[in-house]
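First, one chain by itself in structure tokens, the form predicted alone.
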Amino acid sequence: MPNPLTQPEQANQAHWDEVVPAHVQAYEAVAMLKAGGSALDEIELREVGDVTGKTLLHLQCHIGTDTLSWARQGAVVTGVDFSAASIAAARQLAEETQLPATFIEASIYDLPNVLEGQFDVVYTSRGVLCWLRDLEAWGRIIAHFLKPGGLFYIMESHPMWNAFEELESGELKPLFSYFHTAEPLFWDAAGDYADAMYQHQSPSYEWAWTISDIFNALLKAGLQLEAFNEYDRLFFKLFPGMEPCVKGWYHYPQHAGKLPWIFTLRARKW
């Protein structure tokens, strides 16, 4: 049965449609792909491993930069996003780079109704979980689309930082709950994470999920956890006081090597 979007999800869909032109211009990954490069980090490449000839489903693919980067690594890729503007931009980028890819406009929760088959790898990455209202359904959908023996992989910001705000450079205070609530946080129009000069015209809603929520969603879906890692850098400038470290990554120099900013997780369907 169709799984209609809730009001917060409809608002988020409009929000992501709106920001696509700004992201096409602001994402360094777009230029990297057009120049023959990749948007993937060495962490992802090392932890996922060789994907040559493997089928890969990318959930919440946005404008497709990571999807197409996996295609450049030799995977047979399918990207999914609920934003029509994002999917249109992804298809345009695939055409410009001449990288083979299938892109589908659909909500994750509706995907079993519009996509058939199973995949060697289900992948999702970087700033995706806060847009999901139902993490247990997310886990079941991952399991649904994985072949037996297939790999699920995620790289994501550490959820504890969703609770914090920066008071002064490097001084962080918990102002929000770390724990999940049914009602999402409402964010009015604000600056964009990829382009500080761009001001959102539409609001958005976000749901908080803990590390245990993520683990339990995958375990309840029958997946077996293989690896969980944490790293001390972040893939965007979450707080104003953060500074660049490795190219495309940020941290607080005064806290270098002390705080987990992202995690990665591998799980397998048996």
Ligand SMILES: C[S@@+](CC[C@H](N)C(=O)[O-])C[C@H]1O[C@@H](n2cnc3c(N)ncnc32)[C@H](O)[C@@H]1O
Given for the second form:
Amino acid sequence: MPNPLTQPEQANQAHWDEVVPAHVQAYEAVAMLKAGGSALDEIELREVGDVTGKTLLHLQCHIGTDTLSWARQGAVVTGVDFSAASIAAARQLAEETQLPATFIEASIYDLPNVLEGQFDVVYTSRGVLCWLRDLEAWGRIIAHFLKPGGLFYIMESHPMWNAFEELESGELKPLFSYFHTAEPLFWDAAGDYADAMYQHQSPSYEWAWTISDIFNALLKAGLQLEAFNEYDRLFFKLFPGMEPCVKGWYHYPQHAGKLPWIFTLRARKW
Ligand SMILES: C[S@@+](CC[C@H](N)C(=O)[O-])C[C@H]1O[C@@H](n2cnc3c(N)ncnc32)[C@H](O)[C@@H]1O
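Go ahead and give the structure of the form predicted together with this ligand, now that the form predicted alone is out.
Full complex below, order starting with the chain above.
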């Protein structure tokens, strides 16, 4: 069954298409990949483990920096994103780095209609869940594309922080709901996480998903949870008061070691 994009998803697609040229310039990972390096953090490298010769499907791959980094680790990679501009940039980067990869332009909800086969690893990370309107369908799609015994891995910002804003005083205040609502949050021409100077022209919509929503979507799809971890640093500067810690990552120095900024999760299909 075809899965046409809803109106908020169409707006998000335009939003992501618009920002691609700025991200190709602003993402440090682009230069790192061209110089022979990787965009992956030691957390995900350690937790995913050896991918040599394994097939890996990357959901919401954006401009392909993580996908191509997994290719550099030896995986046979396929990246998927519904933004045509993202996929074009990813293909261009694959060509420039001479890394083998397949990139597919598709909404993940439509992926079973356009992609065949099953994978050893399904991977997704860094700012993906808030763009999804239906998390149970997401869980089913992950299960659909995993081989029996295959690994699902996600590294994502802790959803609790989506409920907060930083006030001018530097205080964090809960302004939005942590819990999911059918109506998405509407953002009109917000700033960009990778380029502080860039102001988005196209609006976007985001959905809140709790930790329990994420667990339940995967468990309902039949996956078995293997590991869940939380870490005290974030892969982008979410709030103005955050400061760099590990290269490319941020935290509040005054709260170091005290707050969970990301989570990672490993689940298996049996
Ligand atoms: C924050 S980016 C992911 C970031 C990526 N991990 C990186 O570091 O570059 C979110 C991506 O999700 C994609 N996306 C959003 N909704 C989608 C959907 N329904 N199907 C496929 N891709 C989607 C956007 O086009 C965008 O490229």
